[in-house]
Structure formats: C-alpha cells, structure tokens
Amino acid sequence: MGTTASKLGKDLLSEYQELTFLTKQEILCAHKRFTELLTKDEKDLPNARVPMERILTLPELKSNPFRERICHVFSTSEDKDGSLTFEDFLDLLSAFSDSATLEIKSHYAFRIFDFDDDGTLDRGDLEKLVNCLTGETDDTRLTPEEMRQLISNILEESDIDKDGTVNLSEFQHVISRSPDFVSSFKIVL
C-alpha cells in the first residue's frame, strides 16, 4: 500500500476507509496533519516514518499522560522507537475514534497500560497507570501506603481468577462495566 507521503489516491482512499472506523474526510484531515509532519525530503519517501518526537508535538496527544505509550503500540518500527507511518497514525485515529468498537478500544487500552508488554497488567503497571494519571509531582504522587491500598483495591475489583494480574478479559470485563469509557477514549484531529 505505498505511496509517497505527499499524495493519497482514490483507491487508498477506499481501502482506508474500509480498513478503518474512519470517514473519507477524517483520513484526508489525518493524511494533512501528517505530512506537515515531514520534512521536506521526507515528503517524497514511500512509507516515511515520523520521529515519535515530533508525533508529540500534535496538541490531540500533547497533554495526553499515555502519549508515548500510544506511539510505542501503534508504531510498527522494527527499531521499536515508536515512530510511525503514515497507516500506523490511521490505526491509531481509528482506534480512538467514535466509531471504534468498545472491544477494539478496550484492547488497545490494555496495551497502552501494560507497560512492559506481557500480556497483563501486574503491580508493576498498575502502579505506573496511577502515576500517569496522577502525575508524578510531589503534589499529586500517593504515598507507597495510598499506592499499595489502590493497586489492592483494584486488583480486588479486576483480578477475577486471584492470579495477581489483570489480564484482557478480566480488563475488557470491567470497561463494560464502565458507562464512560467509550466515550472518553477518543483523540480527534
């Protein structure tokens, strides 16, 4: 599916449109924020990549405590840098997208918050999901005993089979018993 970062044809357009929960103007608008992402050379490459760091810059993911980890899920870079092409950055407006599904967001989620991609979220994930969320100053950081009690809390909540982790079904279980969630996992260019 390469082409040049500078032109997107009709048929890619169609394929986007049908491989993806976003509308025809919704990739146009990705596809124009995006190339002011490149620079001028890397206009003219098949499949550029755009530095994570300058992913960051957009202000849909600048104020978003999980923004790096979002670019580490969705890059498919082999150096695991968490830049991302072109279709990478449509995979992740589509997940975050209104008509993403609850399965499809629930999952992407988990794999936002399992920082070291294991395949469930244990002590060690859940504790930076709360700093995430939290920050991580001296003004907002819990105490070890406000974090122990929390992370207690929520594995008492999640952890269906007592295994010590949460994984994805346990996870996904619980998003569909929260009314917000779908709504509230969006980034709009």
Contents of the next structure:
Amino acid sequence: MGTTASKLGKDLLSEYQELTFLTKQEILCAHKRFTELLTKDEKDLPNARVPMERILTLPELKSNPFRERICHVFSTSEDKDGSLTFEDFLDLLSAFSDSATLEIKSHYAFRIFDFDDDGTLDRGDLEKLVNCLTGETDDTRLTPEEMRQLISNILEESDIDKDGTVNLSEFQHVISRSPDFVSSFKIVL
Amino acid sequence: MSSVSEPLVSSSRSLSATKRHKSIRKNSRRIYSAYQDHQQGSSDDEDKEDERVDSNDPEEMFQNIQYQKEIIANIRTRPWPMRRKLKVLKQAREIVLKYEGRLTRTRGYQTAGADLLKKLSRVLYNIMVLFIPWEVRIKKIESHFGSGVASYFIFLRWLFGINIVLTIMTGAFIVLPELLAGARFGTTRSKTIPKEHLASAQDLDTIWSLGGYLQYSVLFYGYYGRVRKIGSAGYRLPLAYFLVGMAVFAYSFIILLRKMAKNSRLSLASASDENFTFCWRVFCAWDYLIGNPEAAESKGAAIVNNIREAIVEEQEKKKDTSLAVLISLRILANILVLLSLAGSIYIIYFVVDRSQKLEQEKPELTLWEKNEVSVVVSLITMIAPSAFELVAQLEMYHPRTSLRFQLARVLVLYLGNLYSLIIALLDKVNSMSSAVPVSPGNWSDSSSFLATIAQPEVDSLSTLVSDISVSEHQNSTIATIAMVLDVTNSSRSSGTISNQTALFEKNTRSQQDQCWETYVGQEMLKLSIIDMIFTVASILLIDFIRGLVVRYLSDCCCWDLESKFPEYGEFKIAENVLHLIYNQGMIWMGAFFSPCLPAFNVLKLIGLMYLRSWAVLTCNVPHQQVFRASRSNNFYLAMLLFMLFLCMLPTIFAIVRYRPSQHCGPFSGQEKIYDIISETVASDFPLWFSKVMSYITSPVVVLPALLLLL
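Can you give me the structure for the form predicted together with the partner chain, which would complement the form predicted alone we have just seen?
Now the complete complex, all chains and molecules, led by this one.
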C-alpha cells in the first residue's frame, strides 16, 4: 500500500479520510504539495521517502523552531533521519489539523518536546526547548541564571510526583487547562 | 511484552464507554512506550480480537461487530503511525465482513443504513467546506500574524453567516411578499410621498437623510400594508412581520448559545483556577500557524519578553512605588473614566433632544443639523477608546489587567451610547405616538380623515370616532369635527371635498403620517451608515497614512520613525472585536423597524472584511507584546450574548408600550402591536382553539408553570 505515481487511488483516499482528521480537499492538497517535493525518479516509486531537508523547505515548516523535531516524530524511517513518506506527512497534517482532538495534539506535542526520546521531559529537554523558542542570537537567549529559574518554576508547577521530570500525563494535565493550546497547535496547508 | 499490550487493549475496551472524550486518566494508564512498539502490539491485538469473536450467538456477534465498528470510527484518534492504523483498520473490516454475512436480515439493514448515513454525512461535510468564504485570505493573515489576529476575521466571518440567515429570513418572509403582492407604490396613503415633499424627493439631501423615495420603500416599516391577507394565496403579511421580527431574535439567541456550548466543551479549562503560567508560556507559546520568517522572529522576541517578565514578576513580588500614590492615581483615573462615560451619555441625549427641537422650529435644516446625532455618536465611538487608553497609563497596571479594564470601559461606553440614543428616540416616539398637542398636527389628522372618507371604506367613520376620542379637546378640534361632520352629511361630491382637503392640506406640517416606527428605523440605518463611513475613514487615515508616513518620511526625519513614535500601527484585536459586537447590536435594535437592515449589514461586513484584511497586511506589524485578553473564545461570545439581550429590550419595550402609528405600517389601527396574534387566533382558528389559548394564558396555568420552571 502506498501512493502510486501522481494520482491518489479512490479507495486509498477514502481510507485516509477514515484514518485522519482531514477532509478530502485537504488530503488532495497535501498530495499535490508532497509530489512537488519529489524528484522525477522518486515520483514513480511507491512509498517515496522525502529527506528532511526538502520537507523543511515548505513555508509552513520553515519558520517553525521545532521543525526538525516534528520531522523526527512523524518519521517512520528505520534510519531515524527524519524523512517522511506521504503517509507520515498525512499523519503530521492530521495531528495539526483543526479537528484533531486535544489528546492527539497533546500526545504529539509531548513527543516533539522530548528531545532525547526517553519518554519524559527532564531538565535537558526543557533547556533545549527554551533555546529553540528563544532563538540563536545571544541577545535573545536567556542567561543561565534565568534558565535555571525558569526550569525550576516549570517543574514546580507541573511535576506532580516530584521525580524531577514531566511525564506524559502531567504534561497533558497542564496542556488541557490551557485555553490557547488547541488554537495555536495548528498547521494548515 | 504482553504487559505492554494489556493497557492498550484495556483502553480500547473502554472506548465503548466514553466515545468522544477520553479523560486524561485513561491516557496516563497507557504505558508511554506503547507507541514505539509496532509489530508486537498489533499482533497481540489481532489475537485478542480473534479470541473474542468465536461464539456463534447472533446477539454476541452483533455486539462484536459493533465493537469493531467503534474501533474503526475511533481509529483516527489514536496516535499511531499510518501503517499501523491501516493494518488495524483492515483487520477490523475483515472481521466485520466475515461475520456480517451471518447476521439476520433486519440487523443487516440496520448496519447498512448506518454505513450509508456515515458516508453521506462525510460527502456533505466535504461539500460544505467548499463554501466557506475567504479561507485563503484568512490563512494568509494567520501565517503572518498568528492566530490572535486571525480570530478577529474568523469572528467577522461567523457574524457574516448569521447576518446572511437573518437577511434570508426577513427577505423571504417580509420584503418579497410585500414587493410582489402588496399594494404598489403610490396607491395607498402610506406609500405615497406627500405633495410638498415630491419636489425635493430626488435631492441628494433628502436621499442622504433617507427621506423621499427611500422613506416610502420596503426599507422601512411604514411601507408595509396593513391588509390582513395579500395576494392570491392570502399571505398574512402583518402576522408574518411580527413573527419574523421575533424569530430574528430567537434565531440569534439559539445560534449564539449553541456556539458557546460547543466552545465550552472544547476548552475544558473554564472552571479551573489553576495557573500554570510558566508551563503555558513555554509549552503553549509557539503559534504553529506562523509561516513567515519576520513574524516568526517577532514571535520569538515576544516569547522571550514574556518569559523574562514572568521571571521578574516571580522574583519581585512587591512593587517599589509607594502604595498611596498608586492608589490615588488609580482613583483619579477611574474618576476621569466615569466622567467621560457620563459626559458621552449626556452629549448624545442632548444632541437628540436638540435635533427634535430644531425639527419643530426650523423648516429647513442644514446638512450638519440633520446628521448631527449619528455623527456625534460615531465620533465618540472612535475617539473615546483612545482616550481611555491614555488615561489607563496613569494606573500602571500589568498590561493584561489594563487591557481587561480597557475592554470593560469600551463596552460600557458602547452600551451607554446605544441606550441613550434609543431612550432619546423613544422619548420622541412617545410624543409622536400619543396625543398630539400641537394644533397644526390636528389639521394633519383632519386631512387624513377626509382622505379616508373620500375612499369608500367601512371603517373610516369608526377611525374618525376613535381618533376624536383620543385627541385632546381643544377648540380647534371641535371646530374641525363639526366641519368634517358637515361635509359628510352633505353630498359626497368630490368637488366640495377636494376644496376642503386643499384647505386642510395647506395647514399640515411635513409629518403627515407621524410614523414613529419609520423614524426609528431611519435613525438606526443612518447610524449604521455613518459608522461605516467613520470606520473606513479611520482605517484609511490612521493606519494607512501612518504607514505611509513612517515608510517614506523616516529618511527625512531626525529620529527613527519606525521604532519610536509613531511606528507602524498594531492591529488592536480586542477593540476591533468589540466594535463588531457594537455594530451587530445596532442591527438587532433596528431590525424590527427596518427589515432591510440585516441586508445592509451583510454588505457592510463584506466591505469591512476586504478593507481590514488589506489594511492589516499592508499597514500593520505583528504585536510586540502578546497578551491575550480573553481566557477562552467564550469571552467575546458572552459579550455578544449580553449585547443581544440588551438590544432586544428596547424593541420589546416599544412593542409593548407604544401604540402603532395610525396611518402606516402593518399594525396601524391596532391598540398594540402584539394584538395581531390575538386577532389571528380569534378570527382564523377554530373556536375551541381560542378558548384553549385563553385558558392557557390565564393565571391559573401560568403561575404553576412558572413555579415549576423555577
């Protein structure tokens, strides 16, 4: 199963509609954008895999500070290189779509923020997270003192079992209380 | 490894219990690494499923099939990669197909029906999504400015949808029947322009003040005929007018409450008091809709500022400035605000009063004097919010608190303006619809008596008698009555009558019809038009010119215009949303008296959408500071609901309190507007129905019902 050359089969289309939160138009639009990223030879392959650098040229992802993490999270490649097939791409769009549930979004948000993929957000993850948000230049970065203060405050607020890390359920508990999360965790093609 | 799949299965088992919202607890039961376990989990899944569907009992088979279908329905809510989802889907579908053949026929139809329904609803949803307007435009704004600014445009689009429905309602049930089947323009008295106005009816002046041809058209209440049934099918226009007027409010209520309920289901955070400031500022800070590098940079800077500020606040819990000075400054600011609110209310009342007096004294009014009311109201709505912002700087609150204060004050200002306007109008209406004290007015009444006598109507004499009983007893009145009676007693030759009518008509004033409903409708429409002009002017002048100045004059000027004053403007979300709400409130207030007002509003909203989206993309920059005024989307909807309720009240009050105009509109001749209902019930329904209705509305039934509801 997978996408054939340049057209999406009808049953596959309806199956994708079952399995994602996207409408038919959105799936077709995604297919169009995805095939634009493929080279000539790749277009004939079923299940073509697009390397991460090319995915990151999409304008919707280009300015996102978490773009590499997003690609890694949704990628199903064995090499863990962040490359995406069309189905991975659909998974991505489905999780970031308007009608996705809070649980799906918070689940994927957790995985995106988990930089070392160990299942919890520890200090190292949080530090990398904040550095992604604040940018690379020196005047926008936080000082080490501020960083320490910030991370202690975060852990104080969210770490219920006081093990020094934020696990999935604690994260989802915090996120579900936020009124802005669902509306900002969106990517639309 | 089986322990890994156990929670998976147990959580999928509980799917049937809680279909829509899985609670957080259930998710926490899942062991985190489950998602990393591709092959093992799905094969165990398969075994478990095979175990379950081995019995031949039809009922249990049906249950199993339903269970598989639930899995299929909920599969998209699982955070699995696509391959796994496809595999599970295939397995579930195979099981369903395998065992569905063994089902009895009725069950088969049932399931086939449900499948068809699902497919149909999906197709319909796909089609409906095509019709949503302005999708591309809003997406562009989202990518440049983030979801905050875009929420204004989404709200505008939603209001546009509501106004379209209102237009269809009023158009289809009131305007079209009157246009098609009602009496033509010029036939009845309420539809002709009086002679003295005919000459000036096409002047620009008259058109601007909505007089002349516009006044005697379907735009306003006064045009609609009072004939009970019109056209060949006997369409009951007055009844329809009343019912649609009420339906407009009812529909708005229902759709608003439905949207609020939907929103509060989505955001579970409404009741909670928990404050995860730092977590939210880090986890929920980024706006994934941003696709533009400039916007991303500015958002990043905003986040850093946000975090730094939170840290600083955390460290210094106490402020340095002396408490006494702070409190006195705040009291001063509040006093200033209250004064300005009171001042604006007074000004509006004064202006309406003055326009009323001017109308009575001077025959010719200048352009300014005619439009004074609407211009003053719109000026106040433009200027006052900026004045409030300046005053708020005295208070030195945290920016989020000061934004909330700002919103509250602007809301009170808008409500105060609308209410003082409507109260002043209703005062005038009061004087128009009750007894007429001015003697020239009496002449106008008499001329109308004669006009009705000239047409052979049965109830002309009865209106004569009733009007005599209503009007005050003055010498001139008695003389008029005597003359009229003389005329009726003598021959009905049109010659004598036309002589008398000419005499009386010469003495009439311009308000021959004294149609207060049309007047209210005119004022509301004028207000809406002038508000639109001012909005357009303010967007062009304030945003566009400012942008031009900053862009092209920054080379000439000594300081950097782009980073210090005046800078590029920012899009003020909260105030603009409030302005939309105010606009909608105006429409609700005037919809009963001017059925074409929703249609005008549709055009206004379209224009506003295009103008504002152009302005925001060309003249505005993304916010430097990100403070969301509302904790949830329901804040603006709640304000809209409040506005709807308050704007409904004046209409209800006018319906209940005032007599409908004598000579215009669908309810002329009745005591109260709502009498149309009781008349219809009495005359057109079978007798037992009206008896039942009178029993129901008697206190015997109403009181227990009220107590029960309480």
